[in-house]
Amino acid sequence: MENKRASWSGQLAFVLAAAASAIGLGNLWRFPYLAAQYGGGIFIAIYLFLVVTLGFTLMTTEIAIGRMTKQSQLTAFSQMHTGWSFIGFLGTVIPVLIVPYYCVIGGWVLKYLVAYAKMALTGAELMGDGASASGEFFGAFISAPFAPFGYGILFILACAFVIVLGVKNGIEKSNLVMMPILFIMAIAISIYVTTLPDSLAGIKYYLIPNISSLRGESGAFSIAMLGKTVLGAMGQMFYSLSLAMGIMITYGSYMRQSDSIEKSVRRIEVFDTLIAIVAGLMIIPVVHMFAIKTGTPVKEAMNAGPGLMFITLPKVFAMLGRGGVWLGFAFFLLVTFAAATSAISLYEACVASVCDLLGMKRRNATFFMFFVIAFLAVFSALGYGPWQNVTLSALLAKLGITGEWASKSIFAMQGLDFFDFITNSILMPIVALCTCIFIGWVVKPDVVVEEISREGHAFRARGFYVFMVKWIAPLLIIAILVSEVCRNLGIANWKI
């Protein structure tokens, strides 16, 4: 068991490490495909606005709860409440569960950066003449019998590696070599993409508010689109920065006590969104050019959730002749980057919370947390091939049990989808309102207030945060729970 608990070495370490983790998957493909569906501009607003709301409100406590209990999320609640540590349990057991999937993920875009290394390298039409057989490509990789699942192993390994090392001497060092180049890349790919020619009315489709997107029907101003406008923004934020996942509680638990919370919260916020917004003028005007060279609708483009980037791009990189080649092999190198960082911190949450819990040593509790996720990963790595048809569903049907309810929404999910809504929508934001509850009604807001101001930081925005905290970040939380759960369920017919 360790006796002193690691810590940054400084500041800057903190605040890479936790841009890190919020910089993923998130950012890269989520961001861009929600902003061009919501308005452009008026997506990106609101956006901000949260992220500077609520998302400062709630990263702000966590990172607070972490370095005042120098605990990871398991017993970080218990050690300031006894009475309330079942919201470190279910901190917990988001990341245990999210990161199987995750690295799966993360396996998808290590094969897609092997494949365009290939096409680079050699000439070769791995996804035919024009990418035009990109979706059979992508279709036949993720259901295949073990492909998916060993690149995801080998993403796993990658993570488990760097955890090993700990926390200087791993995350820290890691995070100093990738977030540079992740950093470069990204400015790099958006100067490229912004002065190919006929990108400027992508641009303009992203970044300009587009007042149609928040009409109804009628063509009049429509409360419930700007409300699902505001819902979506919320929904991506939590997403985007890391939060009620645990990661913002163990890296807090390793900050020093002379560093600022509030400074760094808010220079997190800076990298998050700009590699956020950065991302958009990736992908944005050179699918916005796809579709209208081929005649394809911008919003059906910009709107296919994950084939955007593992069946439009790799269409949109072939349009732009060899040069597309060596775009998208960058692309998915900056990609491989992204969904690295955030898996290590995610990976990270759960080895810290086995440490504390069992004093288990850091190496031992890595590997046994690789089995763990190991073994979760394979009901998402092979939920698209062998075992598409093992939900729950199925389960029931086995066990007599029948009927509509049985059929539809959250039973028929395979792994991977089950996994995501669980987590994504239900947990998360539980997780995150009980916090505001604990911290807004329990223990009171001064527990953090003085948490922040320790070493004579000065809390510029104590009275902000004090109303947030207690009114407004509860109610907009439960909104949230509320629209991912009928989104989901498809409860009247709600889409987001």
Ligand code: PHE
The other form holds:
Amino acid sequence: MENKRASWSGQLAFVLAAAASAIGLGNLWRFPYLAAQYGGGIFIAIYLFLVVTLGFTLMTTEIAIGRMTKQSQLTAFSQMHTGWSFIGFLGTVIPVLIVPYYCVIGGWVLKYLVAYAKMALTGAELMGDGASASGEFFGAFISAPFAPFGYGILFILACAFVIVLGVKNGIEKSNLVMMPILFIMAIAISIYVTTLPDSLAGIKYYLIPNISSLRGESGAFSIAMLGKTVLGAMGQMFYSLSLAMGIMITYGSYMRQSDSIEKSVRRIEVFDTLIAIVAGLMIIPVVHMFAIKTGTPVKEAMNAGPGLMFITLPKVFAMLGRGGVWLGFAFFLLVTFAAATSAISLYEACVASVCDLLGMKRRNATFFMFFVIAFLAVFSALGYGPWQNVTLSALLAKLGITGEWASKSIFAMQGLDFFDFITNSILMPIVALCTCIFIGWVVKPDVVVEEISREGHAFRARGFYVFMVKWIAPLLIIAILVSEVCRNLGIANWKI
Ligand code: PHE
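Structure of the form predicted in complex with phenylalanine, given the form predicted on its own:
Below: every chain and molecule of the assembly, starting with the one above.
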């Protein structure tokens, strides 16, 4: 059975697949926004530092666990230690909850891609010629009863198609097409943006460290602000490197023993960070220009959430006239590919878990997961429209339970935000923490060290790794967990 497990065709295929998973909406949309909020270069420097320390430790651990056990996350932990199989179960819930909403957002991106294609080909002005039209377009779309679900399903189907074809023929080959296009387009768009008049101010705003972002209200240097910046960068790093979702364990389980895990992790980090930084070069200068032209404060224009990608950017594209339509098309094609390769990795993590646990065939497992994902996607897809009021607090109110706490943020979230919160803020830190404790203190880091050093590969960062996984990583992850809970429950006035 074991020697029938699929495998990548080589180290490069593995690196490309892991990078394809890592590079996604987080790089294109969340990184630029966070950098703009947290002092540009300062945020970037802190982020880089965290990637090569904490990110390196966690990614190495996950890949080693996968390759060592030849299992996906659900069964990998139980194979290593029966008493710790709960990590696998808890961890598998994460991709199952994330894929549906990730695919719903993928559906939004697809909708925009189609709209820009239509505008480019027919000259129609679906999003108006600027002004507020793009806001209306977006609002009308996400609150529609069927369209968001329909586009989401289309997106899931495309991912399912790739997964059914298997590791080598599906995932690997599709990456070979999508990833080079993504890279070329990201570089081309950022070069184009850099040549636009007035782009320099935005580039400076993005790259030059802005020390004043670390000052508190009194104007003095604030430890709290520094803490927030570090925590923001850490959360982003988790998400961006696709950590604590079982993806790296699953992808690691298809890795050949002759390939170097340490070198692969370094390369994945470089790709992922590069695209995040380039994404900022595509987005921040144009939004900066837009802010100056319309008199909006820059921080406000770089708003969090979907507004930046789906409302502000289209407005900026509209300001650029006909060229803007093509720019919009290229941009959304890039985003579609980035989102698709990430969604595929999440979907694969679910499918591999089902296959490993039940011994199901890949095709059947993909089919089965399709229904689970499609069912859960309904909540996210309709959450901004007809099911806006389907929230936990509404449910509690029906049961006669009301009160200020019941109407507080997490209980009042609709589908998409709720799944996002439960996974990113709660489950992922818990799973990452348990993984570090398990490796650092239960089975001991030597198990990972041995896996990394197989077939004569020197583990250069060995001492550093052991220290990180035992001490520093758990402490940092606890800090994220506490801050996320405080933030979402509105404790201690914590806002990011
Ligand atoms: N790493 C991806 C990104 O940056 C996000 C992702 C989340 C990928 C969940 C897979 C799973 O967007």
